[in-house]
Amino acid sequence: MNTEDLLNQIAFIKEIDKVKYIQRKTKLFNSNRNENDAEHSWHLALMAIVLAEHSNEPIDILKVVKMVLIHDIVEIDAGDVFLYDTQKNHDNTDEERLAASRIFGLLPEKQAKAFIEIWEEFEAGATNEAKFAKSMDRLEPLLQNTSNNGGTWKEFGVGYQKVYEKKSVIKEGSQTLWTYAEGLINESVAKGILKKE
């Protein structure tokens, strides 16, 4: 056993509990509670899980799943940039490739640069896995805000536009899901809890 391997692997361990602190704008479902990174995580594997037949391509679930569970520890340091902030870009990748650097280098280098690789492919979103995991990450907050008559949209004055623009990468890895995301975005408008510019 490699002790210094694993005293690393345990300070990982030890820091990614941080996640679990950063509260994301987007509230549970049929709830005013904030989520929180760990459980969106948490959330967006096992609906990959669940929802893998719908991708447009065939897909390697399981790096999905690792991209799912660790797209958002950067937020450690980053910190969580709301989807429609109108301040700060929610692409803050030097930001964030800085703090994949700390955080995923408290890990054995060959272990390190192992997540660096998924955190990095899932952030480029050209893969089949990326495209996948990336429709999780939009597909979640859409279900949030329609069980919560408007959530975040409502709080935030989000029109429908934005919406459509922000969601629509959901077709790149399910033409599936985004039909039925498009689906409810125009049943929110109907119901006027979407409102168009």
Given for the second form:
Number of protein chains: 2
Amino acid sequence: MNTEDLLNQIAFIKEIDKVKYIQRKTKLFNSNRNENDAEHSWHLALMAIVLAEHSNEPIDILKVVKMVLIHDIVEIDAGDVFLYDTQKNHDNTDEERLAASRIFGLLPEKQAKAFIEIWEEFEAGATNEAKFAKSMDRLEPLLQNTSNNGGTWKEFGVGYQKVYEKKSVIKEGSQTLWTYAEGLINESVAKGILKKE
Amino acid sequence: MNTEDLLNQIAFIKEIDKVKYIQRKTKLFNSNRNENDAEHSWHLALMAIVLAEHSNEPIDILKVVKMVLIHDIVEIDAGDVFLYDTQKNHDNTDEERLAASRIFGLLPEKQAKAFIEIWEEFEAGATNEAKFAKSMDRLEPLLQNTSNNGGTWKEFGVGYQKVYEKKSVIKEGSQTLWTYAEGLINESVAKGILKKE
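Having looked at the form predicted on its own, could you now put up the form predicted in complex with a further copy of the same chain?
And the full complex, kicking off with our chain again.
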């Protein structure tokens, strides 16, 4: 055993505990309690495992699971950005890259490199795995908002057009899940919990 | 697509949100805030991925990750049992089996069966994957208690002997991690945050 490597791994394991304090805008199902990034990542990992068969393309499910487990770790330094934030770009900012380099950099070099690559691949959204991982990331809050009478859509005045546009990313990962999601969006309009201008 | 299967999968995904409300006895790192089962499971999954190389035996890491992600889902019905509880057995009670059957039973039949099998395999602790998953489950609270000046050991008056005995399960999954854990336990005694009678 290389003791230094193990100690570096333990340092990383301790550092990522902070993910449990990062509050998302979205609330838990049928709830007023904000979800945190660790809970969110856990839920996405299980969603990916359960829904894998609906992926448009064959996927390496272990890679998808790794992606969703680590995708929000950079928020320890960079903070959570709301999907519908108009001031701040959600994707792969310099701040997030710096965070990835610092936090994954706690790990032994080879492992750090592998984690940063997986995070970059998720952010780029080009591979089948990244597309499916991103579809999980968009589907969970949709399920939460419909369970919460509109949730963050109502709270932050987000309308049909924006929701439709952002959620259509689901289609890239899974046509089947997009058909289901589209149904939920239309249902939400019909119920009056999502405004169509 | 079989719509009924998808709706059953969504029902399961909604149901397991309740894992986020199940409080453990253990607190987060350097914190007074109790950890919940979703946060705990997320942390174990990443620990397993990061520490996999230290397993005594070759392991299917995807299976280990599945195990730790689902291992506490039964607590939605059966509740969290403290590792040092002297009244209630921690392992695979009838209550937990019923819970597994109800909650995983929300999934399409084949998937339900597969999840119950993985959960049973974890509980039995006989395979290499189950041994390594269990070593993660014992290591995390050890790291937390040492970061919290004794944490639950102090709070519930748990002494060296009990801790040593319960934590030695780590050895079954990883001799390397056990050597590290043993060091932490002895250090805790030396620091006076764990009582040796």
